[in-house]
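Okay, so here's just one chain, in C-alpha cells, the form predicted alone.
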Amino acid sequence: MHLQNKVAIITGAASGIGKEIAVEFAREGAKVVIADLALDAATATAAEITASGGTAMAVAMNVTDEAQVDAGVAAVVAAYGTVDVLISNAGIQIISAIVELKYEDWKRLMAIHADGAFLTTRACMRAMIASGKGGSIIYMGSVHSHEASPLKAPYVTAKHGLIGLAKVVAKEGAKDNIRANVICPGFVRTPLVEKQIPEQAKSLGISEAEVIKNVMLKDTVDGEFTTVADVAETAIFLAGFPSNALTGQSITVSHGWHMQ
C-alpha cells in the first residue's frame, strides 16, 4: 500500500470523481483531506470514510479564495504534520457558444479552475518542501486538455492550462522530490456531466439521447463512459509512484477517445 499514512488533500471532494478518489485513496490507507466548497457535505463525506474505518477530515475551502486556501493547507499540516499528495479536482462546467459567453462566466470558470489550482499547488508545495519529503500534486484535467469541443470555450482553455502548470510544477519540483502529473478523463457521469446533456441538447437542437451517443461518446472504443473508478485507480497509481520518472506527464483515461 504506496499510500499508507500519507496525507492527501483532495479539492472538490465532497461529490463526484472527488469523492471517489477520496474513498479509494483511505482503503490504501491515506489520510484523506476532503477540502470542498460545501462544508456540510464534506464533513459528511469525512464521516462516511471514518465510520468505514478509514482516516478523514473535513475543511472548508474555496479555491479561488487565497486566504481560505492557505488556512485550509495549514490546518492539515497542524492536524497531520504535512501534505503528501494534493489532488486538484475542483471545477465547474459552462455551455456555451463563444459570441454568446459572459465574461463573468468565463472569469468564474477561470478562477476555479486556473486561479484554485494555483493556489493549492502553491501551498501544498510549501508544506511539501518544509517537510522535507516532497509529494505528488496531481491536477484533474480532461480529454479537453487535449482536444476541443464546441460550447467549451473557458473549459478547454483552462484544461490544456493545468498541463503547462503541471510542466512547469515538475520542473521547479523536481529538486525537492515533488513529481506533478494530470489525469485526462474523457466523460464520467457525475453530477456535472448529467447537467450538460440537457444543455448541450438544447444548445445543439438535437435530442439527449444523441448527445451522448453522437457527442459524449463518439470517438470512444466501445461506445461507454468513463468511470470515476477508473479515474481513481489512475489517481492511486500516480499518487503512489516511488520517482521522479514519472513527473510533467498526463495520463488520458478516456476509452480511447484520445489516443497519445
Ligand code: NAD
Given for the second form:
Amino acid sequence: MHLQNKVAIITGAASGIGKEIAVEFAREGAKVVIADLALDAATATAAEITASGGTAMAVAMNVTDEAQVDAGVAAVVAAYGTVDVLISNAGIQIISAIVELKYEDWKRLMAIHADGAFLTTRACMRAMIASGKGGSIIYMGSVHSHEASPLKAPYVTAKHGLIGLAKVVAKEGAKDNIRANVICPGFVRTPLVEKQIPEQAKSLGISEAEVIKNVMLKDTVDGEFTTVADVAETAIFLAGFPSNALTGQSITVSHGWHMQ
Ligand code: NAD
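Other form of same protein, the form predicted in complex with nicotinamide-adenine-dinucleotide, not the form predicted alone:
Everything in the complex follows now, all chains and molecules, and the chain you saw is the first one.
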C-alpha cells in the first residue's frame, strides 16, 4: 500500500485515465475523490470503488468554475480532513486546423486545461499549506506537452503550459513541502481518443486504421497504445514519492514516442 490514507482529488475521474487512477489509488489505500462534471457519473465511479472495498467520495466539479472548485475542495477537507494529492486530469480534445478553429472552441479548451489546472492547484495548495503537511500535485500533460501535431493547436498550447505551471508550483510550493510534476502519456484508447479517430480520418482524408498506424502510433518504438494502467502506475509512483527531490519534472509514458 503505497498511498495508505492519502487523500487524493482526481479531476475528470468518471472516465478514462482519471477513473483508472482513482481505482488504482484506492487499491493502494488512498481515499479518493472523484471530481467530475456530472454528479451521477462521479457517484457511480465512487460507488464502484466503495463496492470493491475502497474509500471514495464523489464531488460535482466543473474545473472552470471557481466557486465549484473552491467548494469541492472545501467539501473534501470537511469529509477527509486534508488534501494530500491533486491529479489535475480533466480534459477534452478539439480537432481542427487553426484557420478553421472557432475562437469559442479555443477558449473552451484553454478554460478546461489551463484555467482548470490553475483553479484546482490554487485551492489544493491552500489546503496543503493549511494542513502543514504539503502534498503532491500531478498534472495530466501529454506527449503534446513537448511535441506538436497538426489540428491540435489549443491542446498543444495548453499541454505545453502545464509544464510551466508545474515548474512554478515546484518553486513556490517547496517551502511548504508541495511537489508538482507532469505525466505525459502517448495515445491511450479512452473515449477522448475514440472520438478523434474518425475526426482525424475525415480532416486528413485517410482511413481510421491509417490514423491509428500512421498518425497516432507512428513514432512509438513498437506500434502499441499506452494504457490507462501504465499512466496510473506512473501516478502512484509520483504521488508516493517522499521528498522534494522529484519536483518540477515531466515523465513521458508513450512507448518511446518523443524521447527526451
Ligand atoms: P476521457 O474523455 O475519457 O475523460 C475525461 C473526463 O474529464 C471525463 O470524465 C469528463 O467528464 C471530464 N471533464 C471534461 N470537462 C470537464 C470539466 N470542465 N470539469 C471537470 N471534468 C471535466 O479522457 P481521457 O483520455 O481519460 O483524458 C484525461 C486526461 O488525459 C486529459 O487531460 C487528456 O488531455 C489527457 N491525455 C489523454 C491521452 C489519451 O490518449 N487518451 C493522452 C495524453 C493525455
